[in-house]
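As structure tokens, one chain now follows by itself in the form predicted alone.
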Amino acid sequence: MLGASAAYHLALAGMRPLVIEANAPAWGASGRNAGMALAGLGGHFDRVTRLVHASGTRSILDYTTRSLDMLEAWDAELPGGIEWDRFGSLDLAVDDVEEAHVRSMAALQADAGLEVRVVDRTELAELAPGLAIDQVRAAKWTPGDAKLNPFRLCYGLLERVRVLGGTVVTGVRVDRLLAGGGRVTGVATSHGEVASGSVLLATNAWTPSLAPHLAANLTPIRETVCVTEMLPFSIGAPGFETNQCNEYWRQMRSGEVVIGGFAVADEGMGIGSYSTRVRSSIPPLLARLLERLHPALSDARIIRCWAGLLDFASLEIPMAGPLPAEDGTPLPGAYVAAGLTGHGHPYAPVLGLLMAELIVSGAPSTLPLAPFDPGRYIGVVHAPTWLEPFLGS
């Protein structure tokens, strides 16, 4: 979705982007998610906001809320829409530790300008009929959050790229960057070499294969997602999260419930793995969570499970901008946008726009890219700040 957003905005600017995809659009993390767009970035919000403040920008909300507005506009623009439903999100606390986290995060996000509050049981029951209220200690309500169909998003944007004169090729693997005359000049692929004035790596967890000097600060993490059969009843319109947003679920328009998480139960918590095989220990945990919080789902069948790779940046903030060389010097013609750290929907639209503006004009005009400077990840290994909250409670 990040590459699709960048290509779409490049095409709008009159350029002729070539999108090279090794598999199929949305094959990776862009399609292997629960389709939730959360402006507050879950447990990452506080640490990311501090880094954005340090760069001179007011808040990460300047970026994430812009992305959600862009998604809403695309729902109206793209043929068939993206199944966009801005029905809000509920972060549910089921024990003392999570309640403290939910209340603290609500206060931090509200202070930063996000519309968010902790709701009482009466309002919670109205927002989520059928929720086991007795299992919930507290709930954070963010009314501006949304749900969407990530496949419709990616395919819709790429179809617009084609209509605007760009090209999308699939089943072609990029093997390495080509350089000459002190700059990147294109890419070598499984189908031959391609010359280009600019190359943008929007390659998620596979970015280190093309830029190995980023590997120490960009970690793949396997996440498992399951989907139930179509249900004839509603569990509530919002999206749901719990356990510091490590588990998350929502009901699709067609009735299925999509749920993901419990990476903590994966082998090595799924950290560092490039395998997308589902581990059998995880689906039962996801099923039990649904049954605990939505008793009406106790007999619902899970019909499919899949796994995808998230690209976690060590400092939890994405890297987006010119790609530096290994020694930190500029590498003209090369750009990178990766490390979305589990929050593709609130990052990908706006970062794609800003990267397109950077490539076309030499600098972004909508918002500054300074908070996402890839240089902070060059020549130093940061201990991952995401590890402790990743464990949840």
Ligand SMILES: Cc1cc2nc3c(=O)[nH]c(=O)nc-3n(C[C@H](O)[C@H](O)[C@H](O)COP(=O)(O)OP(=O)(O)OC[C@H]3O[C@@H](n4cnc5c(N)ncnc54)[C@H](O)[C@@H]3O)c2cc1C
Contents of the next structure:
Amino acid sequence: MLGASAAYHLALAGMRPLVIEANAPAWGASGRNAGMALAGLGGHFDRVTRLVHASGTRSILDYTTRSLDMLEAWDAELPGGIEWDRFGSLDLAVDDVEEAHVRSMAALQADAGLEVRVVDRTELAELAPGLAIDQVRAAKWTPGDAKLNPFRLCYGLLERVRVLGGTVVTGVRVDRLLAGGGRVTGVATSHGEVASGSVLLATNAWTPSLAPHLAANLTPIRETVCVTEMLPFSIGAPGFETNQCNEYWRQMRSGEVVIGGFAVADEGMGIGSYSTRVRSSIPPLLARLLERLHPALSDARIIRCWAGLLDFASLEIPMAGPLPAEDGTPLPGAYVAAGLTGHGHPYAPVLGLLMAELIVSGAPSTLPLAPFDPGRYIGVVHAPTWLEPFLGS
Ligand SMILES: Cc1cc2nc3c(=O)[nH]c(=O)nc-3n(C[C@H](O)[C@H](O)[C@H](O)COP(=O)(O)OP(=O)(O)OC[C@H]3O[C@@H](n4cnc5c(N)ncnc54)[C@H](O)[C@@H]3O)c2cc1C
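Alternative state: the form predicted in complex with the ligand, after the form predicted alone:
In what comes next, the whole complex appears, and the chain from above leads the way.
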């Protein structure tokens, strides 16, 4: 979705981008996610907010809410739309620790300007009929959040890229960057060399294979998603999260419920793995969570499971901007946008736009990219700050 967003904006600006995809569009995390669009970034909000403030006058919400607005516009603009349902999200606390987290996060996010509040039981019952209210200690309501079909998003953007004169090739793997005369000149691929004035790596968890100097600060984490059979009733219009957004679920327009999470119960907590094989221990945990919070789902069958790779940036804030060489010196023509740390939808639209502006004009015009400077991840190994929110309660 990040490469597709950047290519779309490059094409709109009159460039003729070439998207080189090793597999197929949405083969990576962008086609394996649960389709939630959360402006508040789950458990990462606090630390990302501090890093963005330290880089200038902007708030992280300037970026994430802009992405959600862009997604809404794309729903009208892209062929077939993206099944955009801006019905809000509910962050459910099921124990004391989560309640404290939900309340402090609601205060932090409201203070930063997000429309968010803790709702009482009566309102919760109205927002999510059938929810086991007795299991919920507190609930944070973010009315501007949304859900979408991530396949439609990727394919819709790439279809527009083609119409605007760009090219999308699939089944072609980029093996390395080509450089000469102190700048990047193109890429070597499984199908030969391609010359280019600029190369943007939007390769998520696989970025270290092309830029090994980012490996120490970019960690793949396997996460599992399950989908139920179609249900003939609604479990509530909003998207749902719990445990600092480590578990999350939504009902699709067609009636199936998609639920993901419990990476922490995976082998080695799924950390550092490039395998997307589903471990059999995870689906029962996801099923039990659904049954506990939506008793009407106790007989619902899970019909499909898959796993995908999150890419966690060590400091939780993505990297998007010029890609320096290993020793930190500039490498003109090289760019990277990766490390969305589990929140593709609030980041990919706006970062794709800003990367396109940077490539076309030498500087982004809509918002500064300074908070996402990849330089903060070069030549230094940061101990990951994401472990605490990842462990949840
Ligand atoms: C299980 C799961 C659930 C998630 N749930 C949500 C959610 O509900 N909401 C949300 O906002 N985010 C969610 N995310 C995170 C979100 O999906 C990601 O942040 C986002 O998709 C990353 O987009 P991307 O374009 O950077 O990466 P990807 O979608 O992974 O795309 C990278 C692409 O690069 C290609 N590639 C890799 N190496 C090469 C190469 N050498 N040459 C050519 N091509 C290459 C891959 O084939 C892939 O298609 C979830 C992620 C997972 C895994």
